[in-house]
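Take a look at this single chain, the form predicted on its own, given in structure tokens.
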Amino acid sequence: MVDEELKHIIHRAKRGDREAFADLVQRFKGHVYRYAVGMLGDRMDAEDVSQEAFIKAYYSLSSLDNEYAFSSWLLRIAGNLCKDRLKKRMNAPIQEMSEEQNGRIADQHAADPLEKLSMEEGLSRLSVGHREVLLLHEIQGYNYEEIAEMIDVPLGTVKSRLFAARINLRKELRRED
């Protein structure tokens, strides 16, 4: 939930104020930019498409109509840029995960440094929509409502591809063993 004080800066931003845009970017870089890394798979192109986001975000800005949606409304720009990269590559494997992105997810699951890399590459095994709804959940923290609004896919949408993430997920990792 977005509080009073980030509510206020995201409406002078929305005014034209240059420094409270700037403000939100230092809270928000991290946040899209791990997204970006869990969706594209390499740090590079995150750091391009995280600038692109916020480039996009602030001119953009005035559309805008919900101040307390502004985390997820940035995160769709973010996972629209992704998905169009990834189309360039032409499905091209994801070539890293980023340390962070893979320890979050591997805590979860495997305490083993060989079963990290192995939940990497099982991650990198997954479709862009399975890993995407995977990541806002798992990684980001969003629930299925959230996640779906980002997105623009039906709720019950959201549950079934993360049911089927998980599912692909675990396949691929005892494909591993």
Contents of the next structure:
Amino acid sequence: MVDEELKHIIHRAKRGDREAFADLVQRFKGHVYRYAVGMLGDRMDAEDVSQEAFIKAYYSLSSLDNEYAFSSWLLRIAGNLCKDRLKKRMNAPIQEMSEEQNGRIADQHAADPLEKLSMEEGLSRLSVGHREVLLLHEIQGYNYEEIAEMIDVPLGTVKSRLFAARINLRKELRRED
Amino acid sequence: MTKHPEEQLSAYLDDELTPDERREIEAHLETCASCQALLEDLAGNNDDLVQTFSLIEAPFDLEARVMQSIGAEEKRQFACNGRIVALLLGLLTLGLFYLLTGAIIGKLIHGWSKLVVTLIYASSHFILSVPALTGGTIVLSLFILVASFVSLKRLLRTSAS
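Same protein, different condition: the form predicted on its own was shown, now please give the form predicted together with the partner chain.
Then the entire complex follows, led off by the chain already shown.
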């Protein structure tokens, strides 16, 4: 729940108060940055995307109808920027993420079977869609309904995607066993 | 329950089941060691994930960089707008100047051209009225004519070779 103080700050930022917007950046930079790190698996790229996301948010803040939805709106901006960057990185369009196509993307580079994967590496081996739901749920703390709305998929898809993401992550992390 | 309700386990972990579904899973868990192990694994991985990400800190100067970019962008837009305003103001000034002084400048140009034509007439009369000056002028004209002809010929020869 967004408290009244935060609502007031968002309201001020919407009217062009830069100091209020700087306050918002300070409050939400951790959320955006962690999400970008998880999605991109790279600190430098995550910094760029976070900065870009806040700048984009500043200029489109007037289109935000509901102040209570600020954080999910901001994360949606960051998520789209991350996907754009991943698309560029792969130099090929990301396919529509249906469950069948939601296969592995990052698993191209074969890992040393003896090397134990860190959590970040394990995460980076999941598909974009799996990383997305896992991060939104575990790191950002959104429930299934909120995630369904944020990424525009049915609730059942969030449930099955999250399950698949966990099973795949477990598989990646247990690989060395 | 013959099948392992694995997908439900993930939702159970997230507390996203209805009370009935929840009871069903709990009953299954009591009798199924492999599902218990899976649930523990999934919960453990979740904890690790949360732990890993709790250590990631955003750059301390991120807000400064964001605000700097926004400031620079707005300054650039302001300068761009300023240039357009200056151009419009300049055009407006020129337009006003023309409207106010256009008639006077037209008259001035007309007067000057008349004066120049009159001076040319006067000078030709003056040259014809003095015989020495007439002769001198004719000689000078012939000299200029011959010199032009010679230089033109030389010019044509050099360009042909």
